[in-house]
Amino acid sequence: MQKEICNKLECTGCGACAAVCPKKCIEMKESSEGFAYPEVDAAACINCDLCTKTCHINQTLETSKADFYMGWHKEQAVQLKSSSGGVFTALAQYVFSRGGVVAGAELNSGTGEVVHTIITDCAELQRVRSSKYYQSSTKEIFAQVRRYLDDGRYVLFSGVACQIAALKAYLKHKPYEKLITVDVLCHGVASKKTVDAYIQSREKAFGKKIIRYSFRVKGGNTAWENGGSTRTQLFFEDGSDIIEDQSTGTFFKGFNNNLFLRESCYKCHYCGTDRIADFTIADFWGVSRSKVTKEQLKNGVSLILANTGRARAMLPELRQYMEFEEIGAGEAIPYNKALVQPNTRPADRDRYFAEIGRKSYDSLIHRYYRKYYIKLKLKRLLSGILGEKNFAKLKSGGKDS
């Protein structure tokens, strides 16, 4: 029999359970969705149980009340840079200035892998920035970030929720000082399998070899605000490239209905406002216009949780990278659906996942929002036939806007 470490519909795929076996007889193996799972080799375990002992499902872990600002970066460049306000830099330039770590997720164009790595200086940043959309691989990372912390090196881990438990449970919950983790606050991750095929549909569509791409890319009018930003950069083996938006595209079509998702996602631990890391941040989405300038609208407006004490009294030296000011909870909230429960397994799911293999992804997001397609096609034709300030009046009642 297969050992079962937690239950499957609530493994997250972090790959603690691997990093701890004395025998290294765990295997993180995908399943056919595409998502990691741990598997054991019965013939070298020697079943000390470290696995299920150090599996964050099976524990309860201590989570902090948190408080909430927004903010960004101050370097404007940095903002363009990043999926929202760049606070996630100035973290690590904190950490950086006292000849700490960081550990991120680094997205692989050649291989298509997202796999958590080390960098040890800001010229490196780059490699670890923006959102990656689909789950990153830990492997050897948290052996590495205990070295660095043993040695007594600034450690910044960041991760989604659940790589955060993982890391303090791999750290046997030891209270190491130079630790501080920051969660990207998660609507769920995707899988490779899922990733590929878009790409793949993307290449048919276009008719050429796609060899690079970026998720969230900022520019043009609307730029950052009210999801401006959820746009891919696909660059082809030509030397062109595209930008697709939500309405071009098709990736974030089926990733923000929830469609291919993790399981574990869909029951997700750490969702609400007690959280598991020092930091949270997060897109400042529904922030109010008269609370930042219309610049800063383009360029990102950050979502920022101080969870912990560790967190708070770091506050007052980040000024010197980062603007903030506290707001209300209810202020985000709203629009942060993860800060209240999980995401809703929608019941496509099990279809998609069982036509992936056979069918290109386009067509399946197609017929699965073919009222939002059609829609959308409509708009299009009429904006066409009468012109784009005329289509405009038009959606306005009749008034100029």
Ligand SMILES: Cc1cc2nc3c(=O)[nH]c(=O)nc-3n(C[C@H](O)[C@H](O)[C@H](O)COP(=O)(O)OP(=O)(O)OC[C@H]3O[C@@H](n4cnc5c(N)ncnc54)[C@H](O)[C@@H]3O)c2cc1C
Given for the second form:
Amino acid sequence: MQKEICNKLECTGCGACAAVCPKKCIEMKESSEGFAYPEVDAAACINCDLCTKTCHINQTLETSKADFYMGWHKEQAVQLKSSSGGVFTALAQYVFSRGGVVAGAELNSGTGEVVHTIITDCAELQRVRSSKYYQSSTKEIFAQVRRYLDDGRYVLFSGVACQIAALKAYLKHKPYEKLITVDVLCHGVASKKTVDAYIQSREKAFGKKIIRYSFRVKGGNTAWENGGSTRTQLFFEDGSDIIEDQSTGTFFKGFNNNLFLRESCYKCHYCGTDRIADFTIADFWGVSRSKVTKEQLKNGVSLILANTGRARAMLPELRQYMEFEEIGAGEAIPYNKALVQPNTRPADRDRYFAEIGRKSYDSLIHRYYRKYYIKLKLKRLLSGILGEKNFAKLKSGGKDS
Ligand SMILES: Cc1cc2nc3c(=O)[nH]c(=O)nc-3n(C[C@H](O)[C@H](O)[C@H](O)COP(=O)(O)OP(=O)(O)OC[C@H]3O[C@@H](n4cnc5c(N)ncnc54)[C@H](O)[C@@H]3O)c2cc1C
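Now that the form predicted alone has been shown, please provide the structure of the form predicted in complex with the named molecule.
Full assembly next; the chain just shown is listed first.
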């Protein structure tokens, strides 16, 4: 029988158990749903139980109450290359200026795998910028981070909250002075199997190979405002690319409806305003339109939670890299469910994972959200017949817009 390191329904796939195993007999393997889970080689296991003792799910971690800010990086070019306002880059610059290193999630376009990696200067930042909405593999990262810290170097570790918890547990909660942690607020990770199936279905639809993709797009007509930058951009082998809208593209339809999240995300231990990282960064969807310029709404506004004394102490110096101001928690919380509670597990989730290997991804999404797609088709048809202006007038009950 497989050794259970923690309750499988709560296992976040962080990989700390595999990293800490003295016999290296725990391997992270992809489940039938496309999420990584530990598998223990019973013949090699010496029952030292370091894995169960290190697992963050089996522990109660210290949390801190957040102070809320909104802000953005001072350089527009950085804002445009980042998912939200580019605050991650400002934190990285702070650490690089002290001779430190940064750990973040990088997408390998060749394998499609997202892997946590170390970067050592600003020129490498683009490798880890931008949100990849499926789980990153931590592989060697915890051991690497510990080596840098033991050598007296600064380390900025970025990841989702369960990965910050995993790092802290791996480091046995030793209070390293030069470790700065930042979690990207997360409502759940998608399955790798789903992303593969989505890519395959788009390749089939367009009849050409996709060589890379991105989940966040800014620039041109694509503004951050109202979730506009959460779109998938697919780059084809022949040099062309397309952007799939959040409302019409099938990836975000499933992701935003929490259809294919990891089982543990529906029971996430790290939602809410008591946080475990020094900083938490997110999209500030609730930003008041009167508080920022139109240009800023186009480029992105970050929500920044300074959670610990260390984070608060860094704020004055961070002013050289970013603009920020304090806001009320109530301005942000209603727009980010992860600051309240985990998402609800949809009734269709089991059916989806039972069907995904056998049916095309697009066809499943169109079936589960049939009513939505019928409405969308009707809207497009009417807009085509009446013209966009008349259609907008009809929608607004006859009023001119
Ligand atoms: C899976 C996931 C779910 C998210 N859900 C929400 C949400 O519900 N609400 C919200 O407001 N924001 C959410 N975010 C965060 C948001 O998309 C931005 O990443 C965040 O605001 C940082 O923006 P930035 O402009 O400062 O950083 P950028 O420069 O774009 O940096 C991206 C940062 O995200 C990290 N990162 C990227 N992909 C992953 C990954 N797969 N696993 C771990 N770390 C990763 C990188 O290491 C880097 O630190 C989510 C991000 C992820 C990865």
